[in-house]
Structures are given as structure tokens and as C-alpha cells.
Amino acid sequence: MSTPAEDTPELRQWIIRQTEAGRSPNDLLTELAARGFGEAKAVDVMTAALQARLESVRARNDVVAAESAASNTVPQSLVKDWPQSVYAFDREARVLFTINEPRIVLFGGLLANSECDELIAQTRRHLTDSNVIDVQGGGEQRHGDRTSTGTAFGRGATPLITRIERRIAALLHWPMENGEALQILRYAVGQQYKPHYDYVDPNQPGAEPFLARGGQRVGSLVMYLNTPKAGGATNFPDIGLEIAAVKGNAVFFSYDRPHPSTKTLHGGMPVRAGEKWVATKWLRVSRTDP
């Protein structure tokens, strides 16, 4: 193929095709130099072509996310095919495994190590005892089944929180405003969260105040901010599944109705050594408080 020694739309398309075909940047720079481009000009042309391609992919992902949110009743992490990785807003995550019933996807490297460390650092001075939803009287209350400490960051609380929220919205094809505040939790040795469901039983007397603020929960994303020395796995007793807590990884699961038939009973197993940190994002059917 012959390419002109000037920056044209055709040349940029050629660069993109060659890159997608697996050619290395050095090979392309060498060929561009042979076709009459200076080194600096060749770098500028390649950078502009690939940046335009990245913006195009991001725009298409935003459209797909909006269409999926409008048509789905629950968040969908993978809307088609079964890729080895998925691009979400600004980061590529590996797809480590998927289960259809219940719908569970484990992502590798959804968070960078530096992001995990920063979230922990931002949280340490704000830790308080964790509560559970009071399904009898409304509001929240302490409960022996949940023995962690933690805090919550409202939507857009920091630049890092905003970036992670946008990443989650793109990953799960669900509007950012339909997510609850990002909850950061710390589990010390012996602490756990016994098996439970994340949705709220609408037949319970205390459910109405919760459901009035964004409706029912329909999906959960648990992101691991560190790797405990021992213990701390996330277990799904109904299907005999245990997921090890590994720094940067995240497990997503959805539930299309508030009923045990979803098989989404899950818990945080006791930490046996060290500590466990997680960041949890719950997704609602409609806009909820930030």
C-alpha cells in the first residue's frame, strides 16, 4: 500500500488498521520515515491518529451504555460476546470468569494499585462502625452479622471517586446517578459480614423509606483494595462459590427481583490474618441520593 508523505484522513485510517493488525509503533514509525516523514512529524501523526481512535471508542461506549441502561432492568457488565477483557471509561479490566445463574462476573485489575492505596488512605481517619438496613423500623442499625468499620463517599466527593464512578457506570452500563455512595470498609482479624442479600424485602415494614430513595437495589460491585494475608473471601453459599480477595480485582453480581431465587446470598468470610479493605457500589433502579 502507498501512503502520502502528509497527514491525511486516509493516512490516519491506515495507521489505525496497521495498529489493530498488531504492528508495533516502532515498525510504523520506521515505515513513515521511509515514506518521507521526519521523526517528530511521524510521532505527531501517529499520536493524533490513535488519540482520535480512542475518543471514537469512548464515544461509542457511552452510547452503548445509555442504550443498555434504557433497555435493561438490571446492570449488565458484558452485553455481548465473552471477551477476555473489557474497556471501561479509562481502564481495561480482565474478565477472569463469568457465571450466568446467578449473574456473576469477576474482573481483574479494575482498580490500579495506586487507586486502592489512595482510597484506603482517604478512609482511615473517617472509620466508624458499619450498620445494616433496619427493615423493621427504617433507617440503619448496628447488627452482629456485620462487624466491619467504614465510611461512605458521596458522588463526586473527590476526583478519584468521580473517576471510579464513571468507570463503574461504563463497565456496568448503568447510569452513574443510579448508584449509591461508594462505601469503603475495613475488616480486621475475625471480622466478617455473614451471608445476606443486598436487596431489601419490600414486604418488611421498614422497607419504604429505603425504596423511596431510588427504588430497589439491582446490582452490586465489590472492589478489593488489598489482599488479606489470610481469609476474607467473598462466598456465595447457594452455589458453593468462594472468591479470594485480591487487590485491584472486583466481583459484580446482579439480581432482577428481591427474592432468594436469584441465588445472590453472599457474605464476607472472616479475616484470619492481616486486614481486608473493600469498596462497594450498590446500583438502584433509578436516581438515588449521592
Ligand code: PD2
The other form holds:
Amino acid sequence: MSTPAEDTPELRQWIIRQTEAGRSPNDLLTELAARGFGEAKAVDVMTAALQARLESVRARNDVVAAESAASNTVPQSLVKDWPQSVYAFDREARVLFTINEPRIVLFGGLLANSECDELIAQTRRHLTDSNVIDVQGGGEQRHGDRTSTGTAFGRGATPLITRIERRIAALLHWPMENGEALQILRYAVGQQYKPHYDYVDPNQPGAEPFLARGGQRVGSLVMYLNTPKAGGATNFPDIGLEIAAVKGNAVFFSYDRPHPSTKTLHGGMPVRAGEKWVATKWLRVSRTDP
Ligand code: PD2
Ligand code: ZN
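Return one more block: the form predicted in complex with the named molecule, after the form predicted on its own shown previously.
After this comes the whole thing, all chains and molecules, with the earlier chain placed first.
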């Protein structure tokens, strides 16, 4: 090129088209150099073009997630025709298995190893005994069925949590605002969460204050932050399913009514060796407290 190298909208479009067509960054940098760009300028132009493209893809994904959320009655993974993977906001997760009744999907690699490690590191110093919802009196209480320790992070508590929450919203086509605080749990050897339903029985006297803040729970995502040495599977006794806890994987299940007929009875089986860490996101019908 004889004219001076210039960063123009047309050039950025060209960089995006070439990248989407599969050309490598090195190849494009070589071509930009041939067009008269110095090395640093070429890297700047490429970075700016690709960053802008990424932002617009993310914004579009958010719109698609919000639009489909508006037409769903429960969160759902739009896993149709058995794809090997799904794209959620900023990450591709593998689809390891799906079950229709109850609706269960196991995702592989939903969280990166570094994200799991960071969540554990952020939590380790803040562990307190886990509670269950007190269906008699409202509020929460200790219960022998749930012997883990843990903590909760409100929505948007850290940049990492915001990123994971946006990923979950895109994955399950459900608004971020309908998600409860992220619960991080640690189970030591022998600790467990005996089989239970995640929804609240609306006929119990203490259900009302819970339901007043966002309505019923309609879906759960349990993300495994480490791989226990032994034990700690998530089980669904009604259907004889046991899912091994594997770092980065996540099990999703939904329930369209607060009733055992959903077959979503599930538990965290006792850890036999090592420890087990999970992050749980419960999803409500409506917007709930951050
Ligand atoms: O830790 C688990 O595997 C587990 C099992 C059942 C977590 C939950 N339920 C939960 O947090 O609701
Ligand atoms: Zn549960």
C-alpha cells in the first residue's frame, strides 16, 4: 500500500471478517505489516477490532437470553438435538448428558479451573454452618440433614461472580435478577446434604416470607469447584441417578411445580475422602433480593 496505514472502520470490519473466516492473528499481523502498519500499531488495531466485536457479541447474547427468558416458565437449557456443547455468554460448556423427566442436564467445563480455585479462595475464611429454610417459622435454621459449612455472595459481589451470573443467565435463559445469592458450600469427610427438594412447600406456615421475595424456586444449578477424592456425588434417588462431583462441571435441574411428582428429590452424598466444594445458584420465578 502506498498510502499511510490508517485505522478505519472498514479495516476493522475486514479484520473481523478475516478472523471469523479462520485466519490466524499472526497471519493478519503479517498482512497489516505489509500494508504499512508498525508492529505495535498493528497489534493495537487488531485488539481494538476484536475487543469491539466481542463486546457486541456479548451484548447480543444478553438480549437473546432476556428475550427467551421472557417466554419461558422455568429456566431451561435449550439443549436440543443433542449438541456436544453450548455457548453461554463467554464460555463454551460441554453437554455431558440430558434427561427429560425430570429435566436434568450435566454440563462439562462450565467453570474454568482458575475460577473454581478463586471462588474457594474467596470463601475459605468466611465459612459458617449451613442452614436450611425454616418452613415452620420462616427464616433459616440449622438442620442435621445439611452438615456442610459455607457462605453466600450477593449478586454482583465480585467481578468473577458477576461474570458467572451472566454466564448462568445465558446458559439457562433466565434473568440474572431472578437468581438468589450464590451459595458456596464446603463438605468435609462425612458431611452431606440429605435428599431434599429445593422448592419450598407452599403449604408450610413459614413459606410465605420466602415466597414473598421472588416467588417459588424453579431451577437449581450445582457447580462443582473441586473433585473430591471419594464420595460427594449428587444423587436423585427417585430415578437412581448419581452424578460424580468433577471440578468445573455443573448439574442443572428444573421443576415447574413445588411437588414430588417433579422427581427432583436430590442430595449431596457423604464425602468419603478429601473435601468437596460446590457453588449453588437457585433460580426463582421472579426478581429476588440481590
Ligand atoms: O452439594 C451437592 O451436591 C448438593 C446436592 C443437593 C447441593 C444441593 N442440593 C443444594 O445446594 O441445593
Ligand atoms: Zn438441593
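The structure displayed is predicted, hence computed values, not measured ones. Between two forms, the rigid core is the largest collection of C-alphas that superpose within 1.5 Å. Residue numbers count along the first chain shown, from 1.
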Self-check item: Exceeds or equals 2 Å, Cα of A49 between these two forms, core fit
Solution: yes
